[in-house]
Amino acid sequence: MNANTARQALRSVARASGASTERTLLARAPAAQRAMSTLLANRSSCSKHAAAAVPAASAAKQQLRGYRMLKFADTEEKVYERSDWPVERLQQYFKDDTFCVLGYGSQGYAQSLNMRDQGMNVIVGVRKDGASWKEAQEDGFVPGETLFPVEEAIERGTIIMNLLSDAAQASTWPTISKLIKPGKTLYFSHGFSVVFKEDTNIVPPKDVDVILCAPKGSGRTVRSLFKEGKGINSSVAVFQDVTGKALEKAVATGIAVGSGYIYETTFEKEVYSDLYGERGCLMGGIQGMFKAQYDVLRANGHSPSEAFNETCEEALMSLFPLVGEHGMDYMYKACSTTARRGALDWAPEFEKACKPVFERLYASVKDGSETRRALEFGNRPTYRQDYDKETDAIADQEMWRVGHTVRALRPDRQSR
């Protein structure tokens, strides 16, 4: 099975098991989170997917804040939380709006379903009869009612959510821009297109609000955390405020698409930090470090299983979860004194070795080199096949082939 076929199979399984998965997650959710999960369990099966029942707690009984000021280390920042935007408040706030989601990829899929589950009026705009059109239909969007060609969807929508790929945003902008009329809101989940306008040629109309909500994770994570009654952290930004309400609208939309809490940034800072992080610790850096450590172990006579377990499995299954839940200091304290001593001694060495790479990386993001590279690649007619070729090559590395066998040995997978 090639990578493309595998991805499609996984997506089909996810859709087919959606209802039972949501019931399982609901059973596991803490009591404080069940109000959101109840929305999912009670969804209507009719074609229009009527809004789910609202939580029992009345909005009138809640003390609604605009935001909280929290200290992050020594810096105070505003934080917006989902508790200040209960479902009934969202529904009232957006009662006259239609969210038009352009594109049904990772973020389009997640954000549209999360909004629909909370009773928002959501339509999807994609190329008629294309792959995304069929996927949206599988998820319950109905042609002529909630699923339209791009141009018609924009005309019907009030909040235009441009969630096409970065390359597609640039290539379709000449058509889309003419349809963004006064009174509409233009929404992005990435500052890429607007910040690097010299390369994308995307300059928003002067007479509309232009906002951003960027979930800090893949669309799959945005969706799964929402279904668990949790919520991903996201950033919001305002590029253009015509109505005087653009920030409030961005925050409310951020909660509607599945955020648990939200902090403020700018379009420019969002895209710089995002491109930098993906290429660094979030994805590129991890693959590079894992591969280097694995290869050195193998070159020194260690077996494939030992090299993988000491490089990837222990990190992903034991140590990284401790860091995520409690912090690096806690993880250090949870390990043996010998491991702690070595980690403390070698961390500065890795910092010293890596910092010049990170400095070059940030400079490459800031000067637009990464943008031009991404656009050039994304505009190739064969970009999907080319990406698959590179990611399939990673899958074929011994390290990750070993990983398939190791993961199958996990006790929780034995019964699958």
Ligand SMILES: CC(=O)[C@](C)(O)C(=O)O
The other form holds:
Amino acid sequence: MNANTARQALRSVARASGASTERTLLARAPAAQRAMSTLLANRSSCSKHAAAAVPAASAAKQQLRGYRMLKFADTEEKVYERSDWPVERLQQYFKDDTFCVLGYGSQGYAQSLNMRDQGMNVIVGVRKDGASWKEAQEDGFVPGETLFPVEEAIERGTIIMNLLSDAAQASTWPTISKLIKPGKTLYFSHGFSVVFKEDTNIVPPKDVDVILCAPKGSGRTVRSLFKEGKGINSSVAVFQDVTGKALEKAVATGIAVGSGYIYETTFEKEVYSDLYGERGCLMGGIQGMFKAQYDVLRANGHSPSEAFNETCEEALMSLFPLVGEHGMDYMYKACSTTARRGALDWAPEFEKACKPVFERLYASVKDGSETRRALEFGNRPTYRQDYDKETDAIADQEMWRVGHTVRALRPDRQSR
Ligand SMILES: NC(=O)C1=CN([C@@H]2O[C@H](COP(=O)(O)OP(=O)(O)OC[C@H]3O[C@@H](n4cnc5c(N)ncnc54)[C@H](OP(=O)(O)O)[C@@H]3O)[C@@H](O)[C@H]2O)C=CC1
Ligand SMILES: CC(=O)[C@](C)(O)C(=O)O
Ligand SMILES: [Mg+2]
Ligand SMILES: [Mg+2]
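Now the other one: the form predicted in complex with the ligand, given that the block above is the form predicted alone.
Let us now look at the entire complex, which starts with that chain.
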């Protein structure tokens, strides 16, 4: 089957099954899974051709070592790439393993489906009365075959992927820890649970490998990038290596869950940077900055359309994608000389204003305050409703209500 035939097979399975979304389709149809495996196999062999320019001897050495040393600005770092792990190699490597994915939130959903599409043995473990049970079932996990209550799933799995919420990882640990028997591997996508052990009480059994692969993006994009034939960037780390194979297993699992390239870290560095980044530029910081800019425009008599376009829409649809594709300097050069002058002058002002906030934030991550807050909040019986209340309040802000209208006016979404 070549890549085109595979694509056609995917489409015809979609038509035949009447599936409304590819998510449902891929989950339900074994033929589609085979087609996806073929697509991926073809993609890997294409990237091998692309790598043919590398001298044969050094390519062979890289393949043997399984990583490449690359300069990131002036610092050399190891990178692991998907092209070293074609889907056949993954299938061979994990032929005797059963991935037990605990939790079916954003990451559980993405990682389990990406692995299943590549032919891995995947089962899901979630509580029976929760929303996740239903969602996993809708995606084709079958109770008693590939979907189990948490404890039973652990007993059946060899690689135990703890993708419950961080708070639930702590509250369920007393029950599940004794099920993590020798020979199994314990996997996380966050350093949180083991690094902040004073707060979580999670101390893994001494006789199992403990590894991490942390996708650097939302589970939604872990899934969508994989389906587009791209991959999320991820980090890997080893907390405990009893087999001598822990790092290799972490990398292979990282590729299996949908990573494109992987860098190395430690559990500690992962959790510090992750908690810091999401509270800063990735989520909290950008939300605060958008809001401040919008509010000042509105206070000075600008219309909602103007305030939203000059703050969010232009950033997200025009300028930030240029930064993402080609870097900050490119975005500057793509804007007027007038814009360049002002932005170059004001950037240091913003840096100066933000730096102390970032320093305070990093300290609050490192001393465990952020962890304790997440645990306290996440363990409330009403955590879902409580979060919804706060995110609904954001949706209710004028700025984001305006955003709703502006997005609907994008030409590809206009209704008439
Ligand atoms: N979200 C993301 O994109 C990223 C997350 N991570 C990490 O991945 C891990 C999983 O995060 P994420 O996918 O966001 O999941 P969530 O934090 O959204 O947690 C969802 C899962 O936890 C389960 N859960 C919650 N409370 C309990 C409980 N008391 N007992 C049993 N199960 C419970 C839910 O089941 P139910 O439906 O039954 O309530 C659900 O399956 C975390 O370590 C996170 O830090 C890493 C990178 C990115
Ligand atoms: C998506 C991600 O990587 C985050 C923001 O760190 C998270 O959801 O925890
Ligand atoms: Mg993150
Ligand atoms: Mg995070």
